[in-house]
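Just the one chain here, laid out as structure tokens, in the form predicted on its own.
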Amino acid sequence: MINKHIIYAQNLSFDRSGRNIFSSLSFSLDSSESIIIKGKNGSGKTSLLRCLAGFYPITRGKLLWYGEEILPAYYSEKPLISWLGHFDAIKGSLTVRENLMFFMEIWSVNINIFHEVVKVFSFEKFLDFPASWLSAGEKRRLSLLRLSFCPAKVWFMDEPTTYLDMENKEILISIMSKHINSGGSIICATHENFHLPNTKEYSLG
């Protein structure tokens, strides 16, 4: 049944500035599943994510969330989707702690969870630094740290391994797997070969 899927996409097409970006894509996403989207630069991976998340309107086809054409903002009183894109959404004038506490308060995250994920990413020494002092890799790790306690049901991730070394890529995969195993879902555009539970892979030409 269509209405059992979190996302149901049928023959999706997207045109921009008179050019077809992708066409005739069909798939579904359920709880405890991940979708990996691959393709060369310019193949439409980011555009597809943006269409699914409601940032861009699809040109043709059917896109349903829980059987409805309107993307709901919340799922069981929690935010339905989160977005991790090319920009890290960090306020440079605030400390690392202040950046994290802002989202913790919005999402009502337990302080014990906060301390746990800070240790996972070895971020204890950075908490009182202005976020602007962080390197590109540290800013990406900060974004992933924030994502790891995000209560959203569906995570949209666009090249999440950018600026990460191998150790932190493994931490990222562990966090993604934990989210899927706890009933969450992920749609990720990447060049990496991720080994995640219950994964479906699509390649854009």
The other form holds:
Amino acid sequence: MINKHIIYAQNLSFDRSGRNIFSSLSFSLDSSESIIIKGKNGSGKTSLLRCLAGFYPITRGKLLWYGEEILPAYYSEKPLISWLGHFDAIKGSLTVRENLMFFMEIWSVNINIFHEVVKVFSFEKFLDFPASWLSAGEKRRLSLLRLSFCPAKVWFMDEPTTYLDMENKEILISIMSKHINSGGSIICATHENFHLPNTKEYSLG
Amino acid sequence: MINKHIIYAQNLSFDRSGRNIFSSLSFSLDSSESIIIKGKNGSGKTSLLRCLAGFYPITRGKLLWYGEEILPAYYSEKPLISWLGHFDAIKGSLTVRENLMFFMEIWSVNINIFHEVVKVFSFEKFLDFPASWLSAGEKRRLSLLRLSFCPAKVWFMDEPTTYLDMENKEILISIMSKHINSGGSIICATHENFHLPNTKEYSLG
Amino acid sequence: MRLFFKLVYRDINLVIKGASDTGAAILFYLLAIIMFPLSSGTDTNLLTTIAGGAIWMAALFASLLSLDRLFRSDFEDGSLEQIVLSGMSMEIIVLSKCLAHWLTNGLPIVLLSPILSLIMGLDYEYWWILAITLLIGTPSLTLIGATPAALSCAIGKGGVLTALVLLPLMLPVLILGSGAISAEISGLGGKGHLYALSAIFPISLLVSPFLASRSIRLGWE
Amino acid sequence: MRLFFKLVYRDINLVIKGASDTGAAILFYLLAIIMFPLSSGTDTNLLTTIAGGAIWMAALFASLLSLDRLFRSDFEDGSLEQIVLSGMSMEIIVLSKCLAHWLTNGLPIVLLSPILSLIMGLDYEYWWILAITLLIGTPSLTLIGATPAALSCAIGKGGVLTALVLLPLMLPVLILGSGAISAEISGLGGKGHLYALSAIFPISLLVSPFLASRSIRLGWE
Amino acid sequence: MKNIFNFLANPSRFRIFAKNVYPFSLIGMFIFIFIGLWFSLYNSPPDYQQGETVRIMYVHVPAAWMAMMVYLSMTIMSIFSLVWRHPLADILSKCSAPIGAMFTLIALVTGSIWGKPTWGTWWVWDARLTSVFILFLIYMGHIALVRAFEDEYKGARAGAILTLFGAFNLPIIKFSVDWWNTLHQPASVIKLDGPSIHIDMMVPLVLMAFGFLFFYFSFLLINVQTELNHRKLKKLFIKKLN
Ligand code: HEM
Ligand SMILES: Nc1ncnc2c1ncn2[C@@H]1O[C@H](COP(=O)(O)OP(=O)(O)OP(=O)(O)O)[C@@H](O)[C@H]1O
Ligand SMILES: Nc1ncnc2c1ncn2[C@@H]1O[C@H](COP(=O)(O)OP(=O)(O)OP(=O)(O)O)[C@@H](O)[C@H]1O
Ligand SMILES: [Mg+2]
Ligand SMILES: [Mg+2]
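Next up, can you give the form predicted together with a further copy of the same chain of this protein, since the form predicted on its own came first?
Full assembly next; the chain just shown is listed first.
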């Protein structure tokens, strides 16, 4: 039943400026499932994530979201995915709280959930810092924090462990596991060895 | 003999906006030696590196380079350190070759050395790409490539493994080892477990 | 619609916090006007004659200056991706950014115009027509500017090209705006110019969100 | 010295490749001049009277526009750190960036001035004085602008503040420059203005590298 | 019609098509322009008001027409490009822009030269002249924009967006003489109630117009071939990398 899959991809290929980045990928993603994408530098992990989200147009192949020809970047009813990319989408001139508030409001996040997540990442003391003060790892944690209170069921993560220390890597893995166990799905590109529940691994390149 | 140390630091402390970032650090660095700085996110690794290079002014303590009160960021005879930070100093509108050429010229790097280093990082095929095409890991490799042909004896590296795949991490470690074995020194902040020759490890925070 | 206003609010907040160039643009506008007398000598008659045109030109440059980064700062740090994934259609995003831009750029320009007319020695009977042309014209400037501003995300550099592409598109607004004032002063009546100026707004309101959102997506491709 | 020219060469290359805003500034200059007649009506006499002042003002804005990012793009992507660690003194870096800026911004402004005088209907006897004031004045504009541009790195946003700090500092140059032309036209002779204008250059050459390099270091602290 | 377009979409097929059609177009251009020039320089009457200067018209007017015609065709191509993502439309549009810019420049320059004896000035900022000047700026913007992209495909899409946006200018050029009172004279050939120009002037005008049209076709075909070759080279270069 194609219609049951959250993502259904068949024979996806993607070319950029005439270069073939990846080709003939087929897979599907269901709820409570995770996909880990591995591959050398330049093998097309980021490109694949962006194709799936709709930021890059696939060259050939078939891509369905919830059995339909929709794409998260074009869908305007509710957030379909929660995205963590190479860019952190943080405004240095605003405080951490202001940065988060905006997304809380457009995603209609409950304030209790917000406080809970802030606690998980031990981010209480940073809330009134200007975001430009944060260290590289702290910025990354801020992005993760935002990602994890987004109401979307599918998480797209591009090398989420970047800049994180050991402790925060473990927190990351635990929230990822929790998300999967509570019915969410994850697609994650990484060079690390993750142990997530119910995971499939794909290698590119 | 203080004068023999490349870096000699005694009781370094650093405050920012009234917050104490690190305090009372003492250590020294000699040639053929490496220092690995570890510590949680926000413990001040990046700040320490920047203090040592002269970008941040230390609040208290004594810092000597080659036994003198000079700082790499103020020294204008030759490059004292080769720097790899969070920012990649790559111009996307130039090609990879143009990006490298500028530094080759200001560092008077021999063209043979250049070609050798390009080979080590298997970067031949990217040379005529616009730098904006590179993937995250490829950009990082480009920065590493530049770092490694700089004539300075001391390498400053802030989380050098970011975005790198397994294979490139190994190449990185091998060039770091080679640098140390041939009389160079390295200070490296990282969250990974490195095995470098002749290394001291410091933990911050 | 709620999201629309949240986004407008955020953008205005960013301007207030100094993260955006829009504030600079207003300052630029003010200073440019003050400098007119300094550079062209202080012959009052002369000043009065060019006052309308000068204020309009300063307004145009002020928009132009700030439009260059209308989408680019959000595009470069990934915010725009986050926003479009949050279930807002790109057209709405474009419109809300334009509204925020106009509120922080066009509106101050309109509000400051009486003071500036005073500085420039424009006869006070003509203040209203200056203010009206600016009120009608500045929203069009913002809307027209949105597409080149979005294109500059796609190129990744902006600057040269934004200006090159923008100016010819904005020229009609400038010509009609300053033309209305001089027509009014010369006694011919500026109504015709005003009508033509007001016609530009609905057209750009229809066309620009569509073309600008295409351009931004092009930047991601 | 070799490093100095390498850096100048690189910066010019970046302008040519479109990575810098300097190209935009020249365009802005050209278009601003072309727009003067459009906005102030087509009375030829009027145009001629304001021609000198208008061209000078456009030149000032063109410098102002591009100065904002003089150091900032290199500062933000880490290039400036790399360069200063390569054994160049900060003062030399500042000077070489100023030279590159002048070559790509001031010089084209000077070279384009005859054509622009033509468009503006300035009497051709006065072309030379316009060109000379621009030739003497634009290097000072660049040098004066370096310090605020460097400060904008330290603030991390630039824009508002750069413009606010810059304009008052640049005003004397503008007043002397356009003053020389109107003095010449009115038959009083522009020599006095020219001498004063030429005095600004050596002073700014001495002071500005020092202050600008301090400001950049402030940005790192 | 759609079939023809699809047939030509294949680059190599279009290359063959271009190669075969190009000589005819070139011959057409020479014939029309030579006969047209002969008529306009020798075999047409001087104007009763303007005398011999009227002969500039036979260059000015066709160039002005072509300046608009080329932009109009680019607009149509842009719709094709944005809606159906047609690669040939992209290429045609990109290759048309420089030719259009050149016609616009010719119209501007010949207009100015004509203006000096008739209006007593090289240039005035009236609606017709200004809008043609804006057209020139838009062409230049288009040329710069399309070439600013590493990726031709993206450049073409960006160019298409700009072309559509700039299309507002065409009606302004055409009708500016009717809407505003300008120095420039209103249309006397292309208008709703038929031409109102003397047949002796009409003949060379039409001949020159066809000459210019063939000029456009010829150079368009040359440009397209160069562009296709250029892309092929680039593809080879990239293939080497894969
Ligand atoms: C730089 C200045 C000028 C520009 C930019 C310009 C532009 C144009 C344009 C765009 C057209 C085509 C209009 C259409 O098809 O409706 C045109 C047609 C024409 N122009 Fe000009 N023009 C200029 C100067 C002049 C001058 C000085 C004269 C002579 C007094 C002149 C006489 C004509 C005539 C007779 C036509 C043909 C109108 C018709 O029959 O449709 N133009 N010009
Ligand atoms: N301007 C500032 N004022 C006050 N505190 C600051 C300022 N800038 C940075 N900090 C704080 O200094 C601390 C150290 O930052 P630093 O970047 O050195 O950490 P780090 O060890 O490199 O962390 P990471 O592993 O995340 O890269 C952080 O907690 C940060 O919030
Ligand atoms: N515009 C472009 N034209 C051609 N090739 C491109 C373009 N942009 C990126 N590429 C190439 O596409 C390849 C895939 O890039 P991508 O960012 O998807 O890799 P990745 O798997 O995420 O790598 P990393 O592990 O380094 O993040 C890279 O080799 C890159 O050089
Ligand atoms: Mg990647
Ligand atoms: Mg750090």
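Between two forms, the rigid core is defined as the largest C-alpha subset superposing within 1.5 Å. Only a predicted model underlies this, so the values are computations on that prediction, with no experimental measurement involved. Residue numbers count along the first chain shown, from 1.
> For a quick test of reading the superposition: does Ile90 move by 2 Å or more at the CA between the two forms, rigid core aligned?
Ile90 C-alpha, core-superposed: shift of less than 2 Å.
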